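Only one chain is given next, in structure tokens, and it is the form predicted alone.
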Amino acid sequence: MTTQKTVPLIELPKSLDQLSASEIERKACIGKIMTYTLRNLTGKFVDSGFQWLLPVALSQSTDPLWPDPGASIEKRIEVDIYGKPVRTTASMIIHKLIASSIAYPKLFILSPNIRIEKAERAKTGKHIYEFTQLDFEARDATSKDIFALVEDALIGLVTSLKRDMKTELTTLCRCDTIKVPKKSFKIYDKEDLETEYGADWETELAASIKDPVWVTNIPREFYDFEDFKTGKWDNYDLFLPQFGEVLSGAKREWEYSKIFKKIERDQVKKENYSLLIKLAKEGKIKPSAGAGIGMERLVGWIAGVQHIAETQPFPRVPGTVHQL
């Protein structure tokens, strides 16, 4: 006899004008948690020697999101500016690689990202079509350096929240249920997870864990470091209970021959990354590692929301467009 899993019904977030008095109170609490989280994390990065850069909304070079099998984009937004095609930012990965190599050895950005998700992802509770990443990169850093930085930041954040935001966490019924993570977070290899859970390993893992965990060795875009001899990838995602991936990052490729070979192999449009290719050929791209933290998923986990669009003042739910 086959047992079918019960999928919880998720109510889609409403626009501000549709909220009841109690829902407005809840929304305000989530907003205070977001404010505290942004102040805490940006302070952590500044104190760790990172420079805070301003974001880019339109660019000829942005994340190709290919051949990452986890990407589910319905369409890409492209406009003509001064006779040249530019795209809305899917992530600032290319900007980070170049900026950290040339002028800002340690940097971070609160970067808006637009990814028009398929409408069927509306009720996953963890997808929105416009979101903000705390994007960071460090020259000459290793994956272990990033693990240590992120674990310290997350542990410090939750510890501080439980001390300073008891009223808000109590209102959200999270004061007692959210626990301070302990170092070091458990590490899984993606191949082992596929063996255990199958193709739907991401959903199964998020449903089974009670604490944040790392997942490594994930075949992805050309800029993540790949060992051609072993076939292993020096990259990582941080998974949270319920929401899954909250952070995606890697040690980066910097050698021209590998970057060019992978762009050709993956059939990525070279013309969109001609500056990166040129700089790599000139030896100007330096080794680095970094990641991007999805702020809505992180705060959604902290606040215990059903849908991460609850963390947004103006919800960006796939398939839904509000006036604001």
Second form
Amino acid sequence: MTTQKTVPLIELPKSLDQLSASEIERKACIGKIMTYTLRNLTGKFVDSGFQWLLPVALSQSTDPLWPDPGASIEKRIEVDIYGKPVRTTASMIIHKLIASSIAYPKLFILSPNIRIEKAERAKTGKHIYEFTQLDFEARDATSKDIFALVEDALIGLVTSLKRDMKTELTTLCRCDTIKVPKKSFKIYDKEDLETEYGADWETELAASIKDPVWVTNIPREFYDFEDFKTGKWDNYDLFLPQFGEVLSGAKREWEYSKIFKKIERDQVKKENYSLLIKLAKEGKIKPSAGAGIGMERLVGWIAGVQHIAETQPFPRVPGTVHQL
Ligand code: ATP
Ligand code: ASP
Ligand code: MG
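What about the form predicted in complex with adenosine-5'-triphosphate (ATP), after the form predicted alone?
Full assembly next; the chain just shown is listed first.
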């Protein structure tokens, strides 16, 4: 007998003008939680000595999003300005590596990312085609430093929310179900998870955990650190219970020869990364580590939404274009 998994039917978020009175009340509650979360986390980063950089929308270099086993990009947006090709920001990873190496040793950016995900991704509830990462990077940091920083930030955030946002969490039926996580989060190796759960390990892991967990050693884009001797990757994702991935990050490559080799291996266009390559060759790229937190996913988890576009005033559901 074949067993078929049933994909839960998700109601797709509507635009503001389509909401009923009770849906507007819910939207407003989620909006307050987003405001609280942004203030709490940006405050935490500023207090920890991070400088807050403003984002850019158009650059020659952006995240290649390749190779990534889960990539589902339907279209990449590229336009010519002043006679040069630029791309809309997929993530500010390249900017982070250069900025943290040269002028801002600890930095973060509330960075709008455009990723035109395939329309079928609307039903995951976890993908939107414009989202915001709280994207941060720290020179000379290790993965362990980032784990500690993120664990403290998440524990602090949930503790404060439970104290200050009781009314909103109650309206969203999350007051009793959201738990303050405890340090230190468990760490799993992706290879072990694949052995245990198979190809769909991400879904199975999210469904089975009661607390946030780290997953490490995930082969992906050239900028994450790979130990050529062991084949292990010093990178990580944070998974939240009953939800899934909310953060990705890594210790970074900084040596010219490795960066160059990996760009060639991935068949990524060298000309899009010529500044990074040049700076690395001159020894100006410094070791760093960092990560990006998807704000709509984090707030979506806190609010217990079916679809993370519920956290957006102007939903960006793959396959649907509203007027606003
Ligand atoms: P996924 O595998 O879930 O599609 P990803 O691993 O490709 O996501 P990353 O490139 O790691 O995404 O992006 C960093 C973070 O940005 C993710 O951990 C997530 O929180 C957020 N993010 C990525 N893609 C999306 C999206 N389409 N919609 C909302 N948030 C996203
Ligand atoms: N923000 C991620 C990081 O810091 C990169 C990404 O968005 O893909 O690793
Ligand atoms: Mg990821």
